[in-house]
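Next comes just one chain, in structure tokens: the form predicted on its own.
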Amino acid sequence: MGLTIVITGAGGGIGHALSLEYALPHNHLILCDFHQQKLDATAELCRNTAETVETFTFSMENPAEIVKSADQMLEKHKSLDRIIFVNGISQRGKAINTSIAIYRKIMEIIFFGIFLLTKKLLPALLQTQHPKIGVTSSISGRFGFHQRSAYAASKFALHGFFESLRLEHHKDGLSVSIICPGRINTPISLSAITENGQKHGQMDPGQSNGMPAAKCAQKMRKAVEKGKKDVLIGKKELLMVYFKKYLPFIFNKFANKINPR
């Protein structure tokens, strides 16, 4: 029997990547992004393997967009098996000279559109057996880093939010996977938002070389399907992780030292 499965920042990246994942034979996907064109195109894909495929168009900044969706999702469907949250927004900025334009920008891309999207589709996750979700949050959820204030900021809030829900809905069998990227050979450099409001566009060295959006998307459908709490995928920047937790003296050498791209 297919899964019902919402993915959001489906456009591209690891959600284009997640969405084929996904797109299989009696599987029903409901892809979403803000970016209709690279929607469709995951979309046109996903159609070739899943049994069906839906899109709705909507910006995580817009909370008036996300409840018209989830009200459209929530007619045609009265559960849902998997939500799984892959939008996103990068920054390059030091704290100092971003505005609280910006911060808020990022807290409602990153986490208070999320909180709304879960809030107005968890009742009809909960109708299902196996209840699943999957959020990506980032390394920088485990740790601040260099010009990344606002987004370490969001990131740290999708996880307290998130290990609270799998907390209080034990009881009703809902897993919740928390997944922690590292580098992943993604554009999402290019559209970081700097300290003036512009886009980075610059594909950072690290993300060029970081592991392929492919490989992530797999390691991350095999978390989610396996009811992973607090998932890691990366390359040897997931050291940094481990130093910042066990060995924080070594962790502050080299946090000074590392280049922010």
Ligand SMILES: NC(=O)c1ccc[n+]([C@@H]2O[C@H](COP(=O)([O-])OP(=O)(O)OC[C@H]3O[C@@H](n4cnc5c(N)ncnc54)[C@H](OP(=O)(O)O)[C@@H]3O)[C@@H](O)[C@H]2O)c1
Contents of the next structure:
Amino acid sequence: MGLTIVITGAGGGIGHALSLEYALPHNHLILCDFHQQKLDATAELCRNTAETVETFTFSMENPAEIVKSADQMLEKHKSLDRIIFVNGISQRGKAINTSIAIYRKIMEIIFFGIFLLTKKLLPALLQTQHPKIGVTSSISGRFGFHQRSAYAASKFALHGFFESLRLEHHKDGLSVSIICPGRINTPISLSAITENGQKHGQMDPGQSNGMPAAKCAQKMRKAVEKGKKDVLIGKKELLMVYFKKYLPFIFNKFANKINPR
Ligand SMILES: NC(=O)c1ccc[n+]([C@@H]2O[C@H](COP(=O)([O-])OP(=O)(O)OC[C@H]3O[C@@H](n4cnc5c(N)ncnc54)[C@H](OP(=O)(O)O)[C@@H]3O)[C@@H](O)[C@H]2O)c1
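What would the structure be for the form predicted together with the named molecule, rather than the form predicted on its own?
Starting with the chain above, the whole complex follows.
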């Protein structure tokens, strides 16, 4: 029996790879993203193996578009098996130089957009026997980071929301996996938003030397399917998460020395 799976950010680096991971015979994919062209490219590849693939293009910044797309999904699918949020936008800029408009934009895309889509689709997800949500946070959702104050704040907000949702629907069998990638080789730094609202436009070494997106997606799917609650994916950068938790004096010594790129 196939699964009906909603994936956001499906045209991006990790989202593209995750869509391919879930593009299994019998599965029904509902792929969402901002730019039609990238989304279509993912969908075309997934159609080689998945049972059906639908696409929805909308901005996670736009509540009306989110509601409209969710209603269209629900018209066709009374029950969903997985919702996996992979959409996001990164940041390069110090808080002191960054306007509140940029903070609001990042919070809309990463937090409020995800909150609203969850709220709309949750009743359909709870119709299935083993409902699962996967949400992509970051190691910046575990500790604050240079030039990422809005990004880190939005990822921390996801933890608060989804940890609460997990408790509220424990009795409904809802599993919520909060995935924290470290540095993954995707173009995320190219579209990261800077202090003046422009795109950073550079492939930073953190990304180019990061774990391949396909490997990250493979680990993500396994974690979501096993119902793992909190998941770290990456390389040696994950050490900082353990330092913060178990050896905070080491974390505090090194946190200032990490290259923000
Ligand atoms: N790569 C890393 O090192 C890393 C580390 C930790 C966490 N993450 C997280 O992993 C997730 C996937 O990121 P990625 O690395 O694969 O980067 P990516 O390739 O830039 O993917 C992000 C996706 O989100 C979409 N998106 C951006 N703004 C949107 C909006 N307003 N509405 C709807 N969708 C929007 C992007 O669409 P467009 O490109 O079409 O604008 C893109 O498809 C993100 O949540 C990110 O925060 C990544």
